[in-house]
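Take a look at this single chain in structure tokens; it is the form predicted alone.
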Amino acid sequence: MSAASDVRPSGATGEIERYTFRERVMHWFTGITYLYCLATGLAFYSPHLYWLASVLGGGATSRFWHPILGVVFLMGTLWMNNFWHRDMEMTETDRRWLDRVEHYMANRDDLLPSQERFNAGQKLFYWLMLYGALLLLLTGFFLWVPEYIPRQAAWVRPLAVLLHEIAALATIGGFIIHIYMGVFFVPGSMTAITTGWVSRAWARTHHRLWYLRVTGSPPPQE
């Protein structure tokens, strides 16, 4: 099921609705739960960062809520996937966009293939967080209840620790890039995910195929 059909072409001011209210709730719900897991996880990862646990109620409180909020984060990610998975499918246009990604980094969108609702970079981040959440939950289970690991499978726990850290570091890297791109690199992105609306110029510049589709304009000849 795609949420793109829920998006309205334009509002009274001539803007285009980029995200519905439900999509914004999903985004912030998932983001906030991830931030909590990130902060408490970093507190457990290094003694130098243990002050994060103190800020969040202490070590025992953080230890109790970290795995629970991890499950909630995964539920939010799956909820999001229920609405966005079709929008996030990689296409031939996305592959051509990735081949020219240096133009994106130089803010030369005019040299890139026209993009749909999400560009290839956003899609890669989406799949990184989805599969990262699944791996974090799977490996986190063995850290949460180690008493259920048989003695004959004692090697499972150190492997789970390693994979949990790899998944955490990968999602942290993607999350930092996501924040940077949304706040600093592409002005208007934070407004879009906060209010739900973008200007026609913004939509036409950054996601032309999506803009043309929701406004009923003919596609460009590339």
Second form
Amino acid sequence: MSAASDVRPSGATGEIERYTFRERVMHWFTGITYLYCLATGLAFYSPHLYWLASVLGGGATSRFWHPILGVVFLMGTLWMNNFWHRDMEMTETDRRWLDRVEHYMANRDDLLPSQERFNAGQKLFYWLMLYGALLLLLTGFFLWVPEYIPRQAAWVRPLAVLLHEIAALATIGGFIIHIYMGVFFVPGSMTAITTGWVSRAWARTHHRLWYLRVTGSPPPQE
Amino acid sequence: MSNGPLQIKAISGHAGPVPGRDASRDYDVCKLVDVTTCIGCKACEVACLEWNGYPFRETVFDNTYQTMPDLAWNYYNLIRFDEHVAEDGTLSWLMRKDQCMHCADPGCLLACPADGAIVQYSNGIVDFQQEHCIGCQYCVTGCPFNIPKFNKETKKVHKCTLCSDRVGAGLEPACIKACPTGCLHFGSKDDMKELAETRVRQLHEHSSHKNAGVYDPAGVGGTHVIYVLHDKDHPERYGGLPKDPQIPLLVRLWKGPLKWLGNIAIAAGIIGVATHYLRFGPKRAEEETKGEPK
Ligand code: HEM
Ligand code: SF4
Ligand code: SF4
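Complement to the form predicted alone: the form predicted in complex with the partner chain:
Let's see the whole complex now, leading with the same chain.
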């Protein structure tokens, strides 16, 4: 059973429920823990951003909590994966959509194949964050307790920081686009992820196949 | 020897200007360790503990004349002991006073992300400021000599201060004061280099150590602790003193090009999405069809 099946159109208002309560909690749980790791991580990353650590309780405090909330963030993404991974699988349509992503960027959605519950861009972001979180944990572990790395294996330390930073930068790239799309580029997304509801027009425009499925309308003629 | 109050010339993890950057109001200080006259008495180890107020601690016997296998967060100074058998079969005991080298180009300071946790004074002393340390141990990763040591309880890192508190008050470091053989000297870097060269010449002329030389490794910009070695081509015989110490390449990459690439990528990403919005604007949903609820 896909998680999408417990999302149903609401007869009363005509709006459609896009995200269940559980999905919204999941999203903000990972979002906030990520933001904390991002802010403290950027403080360690650059002297120009070290004030972020001061604002968040000081450098030593940030250093104490960053890895712990990192693990909590990863647990959040795994929880999310449990519910979303089927919805996030890449399909043939997604590949065709990605080939013509420039039309999406130019707001010529009419030139693109219709999308299911998530479009290919959202799916890519999802996998980027999931694998990014795994790599961050793997490398972050060595940064966390370097005192237990024997001297003979000391070379893994700079390698781990380097990879940790590269993984962080990759997720930051996705994150910038994610925030831009959610807050600015696709109006209605923010309401969807906070209240759970979207208008029928929103659903039809951005995720037509999903819209047809949850409203029980006939499948499209392509 | 007076240095007056210590002026800072480099600060770890610091974004703003550093008042004393590249300035040298005083002369550079230097500790000279002549390993050829060290008898391994450990007076310097004791003096170091006393001055820094650390308790005497258990020693670890591992069949050598070394007090313990490695430096510790509250043990800044250790006489390393090695036995060396030369080609002609003669045995020698090599003693080397191991402590922070006070690199001119310190890897610890380069790696440290915490503002002010490591400072370099204009006289060359590299000093850790524990109240600003966040315990990340990046300094351990950056140091080519494996010097900084972590206190697991306080989560702070410690190492030899070159007695910056004494030197700032015009005194020599505690270890220098305690050494009974005159194998330790303290003065300006120029004077110590000269003294070291004199000693090397003496060894060449009056001993069998024809390959004696001064250890002042260029890879870290020279150090403010220098050695006279019996054999300058084999520093690794002295408890693993690195032959050509360098700040690890990965640390340089991480603190140099990767930061620049990362900053440019983040800035480009933000400018990119902003420009995209100005060019294309938001993605509007299609009109509601008539008769549809809401
Ligand atoms: C998944 C679990 C994670 C663990 C165990 C972890 C652990 C660490 C540790 C121990 C450090 C070294 C600095 C310090 O000691 O405070 C660090 C640095 C850093 N972390 Fe994480 N982290 C994790 C997740 C994240 C996440 C989600 C981000 C978000 C982007 C992130 C971004 C960074 C950055 C940018 C740095 C600084 C690297 C540098 O010094 O240049 N980390 N992390
Ligand atoms: S552990 Fe070392 S690198 Fe980290 S803040 Fe302390 S002095 Fe700086
Ligand atoms: S020996 Fe290590 S701890 Fe001492 S100044 Fe050099 S890099 Fe820093």
